[in-house]
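For reference, the chain that follows is the form predicted alone, supplied as structure tokens.
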Amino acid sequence: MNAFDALTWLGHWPFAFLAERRAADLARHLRAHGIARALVSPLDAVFAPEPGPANRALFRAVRGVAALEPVPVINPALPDWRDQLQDCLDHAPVRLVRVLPSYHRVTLTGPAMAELVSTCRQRGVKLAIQVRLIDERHEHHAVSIRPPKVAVLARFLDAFPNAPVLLSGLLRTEAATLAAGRPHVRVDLAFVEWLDTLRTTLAAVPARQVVFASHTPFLETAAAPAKFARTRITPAAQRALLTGNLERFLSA
């Protein structure tokens, strides 16, 4: 299959016994499912007071593992987010950074996000918004974390119509709504599930805006390539969805 995965993670998750793999082990695991390359972010940044240590640990972990491209987490709700970003850019080539608005209480329509978007564009870095990490109905009973409302995401996207943004963790209807009329937006397939998932999704979302994602280890890795198993699309269209769309987004 030779896919390029837009969404994987390394690290510890406190609420479930997710596989905690070393970087080389993650690369081997993904390769066994037809995933040749993957973007990877640090799980330990989700609940950390500041994401810097987790980002630096990620850079160390993936050094020498060519199949894994680090995507650090930036928290623009903290006053030192500019230092966070600079620290990441000093450690390794970075093409994408990830923001977790629900877990870090980030106001998507606030001034910090506006400055982050502007800074990323100046530095040649793309931005990913992690809409959800897990199905919110399955959150731990002691926490109440909900994804940003679709209307809030829409206002954010419309405020920056020339800024390329990857929305990760959308449901099927959310992807259709937020991609419509917004060619600068990319959506991943990790949480998109329906009967004949790929055909249904491409009927509602332009194919060029869709990228492959497994969300390993939160979701079963095999489920991501399975979405391609029975849908009849041309080899060229399949290559675009599996690798080309994401590579073009990152390189543009």
Second form
Amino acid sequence: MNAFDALTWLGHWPFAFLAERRAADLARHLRAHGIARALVSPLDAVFAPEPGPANRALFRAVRGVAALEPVPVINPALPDWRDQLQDCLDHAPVRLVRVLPSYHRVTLTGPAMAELVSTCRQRGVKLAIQVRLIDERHEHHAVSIRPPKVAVLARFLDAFPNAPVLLSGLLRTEAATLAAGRPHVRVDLAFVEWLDTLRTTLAAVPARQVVFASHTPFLETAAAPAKFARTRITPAAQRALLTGNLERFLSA
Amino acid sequence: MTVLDAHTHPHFREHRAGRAAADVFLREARRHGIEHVVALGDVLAFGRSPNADQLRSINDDTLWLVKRHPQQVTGFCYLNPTLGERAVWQEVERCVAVPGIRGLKLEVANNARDACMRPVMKAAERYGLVVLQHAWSMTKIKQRSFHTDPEDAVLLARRFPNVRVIMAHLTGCGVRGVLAARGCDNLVVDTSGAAPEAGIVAYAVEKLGVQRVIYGSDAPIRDFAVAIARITGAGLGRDAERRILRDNARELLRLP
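Moving on from the form predicted alone, please list the structure of the form predicted together with its partner chain.
Everything in the complex follows now, all chains and molecules, and the chain you saw is the first one.
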């Protein structure tokens, strides 16, 4: 299959019995499911006071593992976010950074995000917005976290119509709503599902805006390639979703 | 490997495609190796508490499908227990007159611990029907007055030990739901619900035993291929996969 996975994680998650793998083990695990390359972000950045140490640990972990491309987490709700970004760019070639608005209380329509979008464009870095990590109905009882509202995401996207943005963790209807009429937006397939997922999705979202994602280790890795196993979309569309769209998004 | 899907909704009015959509649905199931499905009806077509006419309309679709595809479809009669004992018995007796109706489906009209469930369970006992009870952890949803938590589904099964109960939505019930189900031998859990969260199927097998886990997709809300991959991706081994994907449900439903 040789898929390019837009969403995987390394590190520890406190609220579920998830597999904790070393980078080389993650690469082998993905390879066994037909995933040749993957973007990987640090789970330990989600609840850390600031994401710097987790990002640096990620860079060290993936060094020498060619199949894994690091995607650091930036927290623009903190006053040092410019330093966080610079630190990442100093450590490794970075094509994408990830923002977790729900977990980091980031105001998507606020001035820090506006500056981050602008800075990323200047530095040739793309931006991923992690809309959800897990189904919000399954969050731990001690935490109160909900994904950003679709209307807020739409306002953010419309404020920067020329900024390429990858939306990760959208549900099917959210992906259709947010991708429609916004060619600068990409949506990943991790949480998108319906009977014959791909055909249903491509009926609502232009194929060039859709990218493959497994969301390993949160979701069963096998479930992501399974969406392609008996689909009736064209081989060309499958190739675009599996590899081409993400590569073009990152390289543009 | 052939598969038996214990949790599907072949009719879905949201598609506005009518009964023809159910034929398309069954063709899609066959394409994924699913030889038999349990059809539960379009249970939220009229909101969470349908009246008697609305229930009959939903069940008429299921009866039509069972008659049309007797080898491929088992039907469950959808009930609203809050309509009262007489309405429950009338609808059960109307449905079980059709061969291939092997169970009762409960959704979110009431909580499974409510007294109005008694005639439902008595009817299940009388006709040897399986009861599939929607369940989801209410930790975050906060609807327990009418929405069944896994502990409520287990309480229902314990109150009626002669009735076989399916607690729907393993992923929604989560670790707490699995732990609640331990030791309740007339209750099995189906693997449907939400995204394919890693680890929960293997956890259920470890805590409940492979014989108490059955495959369900919740299609068309979910993708057959993804739902099957929850099982085949869990690292359980071929024997356990076969039990979950086919044998357990076949025994539960007493299919040939």
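Residue numbers count along the first chain shown, from 1. Because the structure is predicted, anything quoted here is derived from the model rather than measured. Only residues modelled in both forms are compared. Superpose the two forms; the largest set of C-alphas matching within 1.5 Å is the rigid core.
Review point. Where does the protein shift between these two forms, taking runs of 3+ residues with every CA moved 2 Å or more once the core is matched?
Key: Moving region between these two forms: 233 to 235, nothing else.
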